[in-house]
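Only one chain is included here, represented as structure tokens and corresponding to the form predicted alone.
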Amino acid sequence: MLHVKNITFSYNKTSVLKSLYFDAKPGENIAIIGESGSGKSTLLKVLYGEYDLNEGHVFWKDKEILGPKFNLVVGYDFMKYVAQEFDLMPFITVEENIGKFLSRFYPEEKQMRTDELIKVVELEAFAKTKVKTLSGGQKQRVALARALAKQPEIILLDEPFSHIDNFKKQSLRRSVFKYLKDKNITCLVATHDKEDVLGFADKMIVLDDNKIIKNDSPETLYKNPETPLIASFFGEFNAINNNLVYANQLKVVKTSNLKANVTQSYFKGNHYLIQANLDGNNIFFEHHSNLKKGKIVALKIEV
């Protein structure tokens, strides 16, 4: 169990994290979201012991996580941190990078473990390739596999799929997050991408103004976003009559008190995103077909 108790942290008197409380159970996946500068990456670094706290405590089970004032070497064996910058060895192969810190006394076990992780991050075709020749996304996958090599109890991921091509992201997410669940590894992932959260995270922590404003399941927060920040994370939304309404909750009907003037249509594959003017404000809704500019439509909110 990870216990975060009233932690406060500042950079040179500039407050970054203010009085944060939360827990994470073994095997639980916690997503951390917030705008740029909200403290997501800093929180992961604090949890890893890279910085000293101004106030509060962080515990993994009965072990307190302490910063550089107390540890000559940052980090703990039971915890791994994958940053946005990859600290890899460029002149050796993918499999050598992953197996570098595994015991050489058990070569067969080492090779099996390396092969397993190469499969998890879907790099089988590049096992014998030197890291220096890989793309940024491939290097990110090597960094993920290497962090998992020694079977940590908790892993901290900072935008773990940000460098990876869109066509590869979905299958890779499923593979990595399934592996973490199967191995009962606690995961905290800082992200700006809802696809890293929906379908994978057990809880979602929302940071705003350096504080936690919400800590709940993604489903609960999606259905009851409460603030524009939360709604915007999940997609296009509108503020109508003091309610936050997603674009997919507005439907075109024959008659309604809500009448909007279409100003733009955007093709989105299985639907069109329609921009319209409602009482002088821009709104967005989804529709199965293109709508011409200037068309007046009646809209209904379907929650």
Contents of the next structure:
Amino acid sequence: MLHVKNITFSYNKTSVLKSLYFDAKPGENIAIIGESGSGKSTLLKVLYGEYDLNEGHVFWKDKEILGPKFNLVVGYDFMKYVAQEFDLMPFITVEENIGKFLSRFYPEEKQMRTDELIKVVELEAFAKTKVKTLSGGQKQRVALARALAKQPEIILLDEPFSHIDNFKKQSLRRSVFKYLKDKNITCLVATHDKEDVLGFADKMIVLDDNKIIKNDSPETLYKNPETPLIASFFGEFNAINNNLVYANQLKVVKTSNLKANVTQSYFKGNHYLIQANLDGNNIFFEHHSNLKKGKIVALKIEV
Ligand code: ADP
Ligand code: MG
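Alternate state requested, the form predicted together with adenosine-5'-diphosphate (shown: the form predicted alone):
Full assembly next; the chain just shown is listed first.
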């Protein structure tokens, strides 16, 4: 169990994190979301013990995580952290990087463990490749596998799939998050991508203005986003009569009081995203077909 108790942290005079509280259970997947600069990376670093807190405490089970003032060597075996900027050994191979911290006294186990993790991050074809020749996304996958090598109890991931191309991203997410669940590894993922969250996270912590403004399941927050920040995380939305309405909740109907003037259509694959003007405000809705600029449509909110 991770206990974060009333932590406050600042790099200099202004607080980046103010009085944060939350818990994470074994095997739980917790997404930390917020705009760029909201403190996601700082939170992960602080939890890892990279900095000293101004106030508060962090515990993993009964052990307090301490900053550099009280703990000379940053990091613990039970906790691993994969930074946004990963540092690997460029001149050795993928499998050597992953196995680097595994014991040399059990070469067969070391090889099996390395092979297992190479599969999790889908790098089978690159096991013998030197890291310096890999792409950014491939390096990110090596860093992930290396953090998992000594099976931590908790892992902190900072935008873990940000460098990985869309062709690979979905299958890699499923593979990594399934692995973490199967092994009951607690996982905190800082991200601004809803695809990292939906279908994977048990809880979603929303950081805004140095504070946690929400800590709830993605489903609850999706259905009742409460703030534009949360709604915008999930997709295009509109504020109509003081309600936050997603683009897919606005439907074209024959008659209604909501009349909008189409200004733009964007092809989105299985639908078009239509931009329109409603009483002088820009709104978005989804539609099965393209609509011509200037067309007047009647809209209904379907919740
Ligand atoms: P996020 O990961 O959500 O984008 P960060 O945690 O990186 O946000 O940054 C939070 C705030 O702390 C930002 O205002 C950023 O400029 C500041 N910050 C981040 N790292 C440092 C640092 N090493 N020294 C001083 N300020 C920093
Ligand atoms: Mg960051």
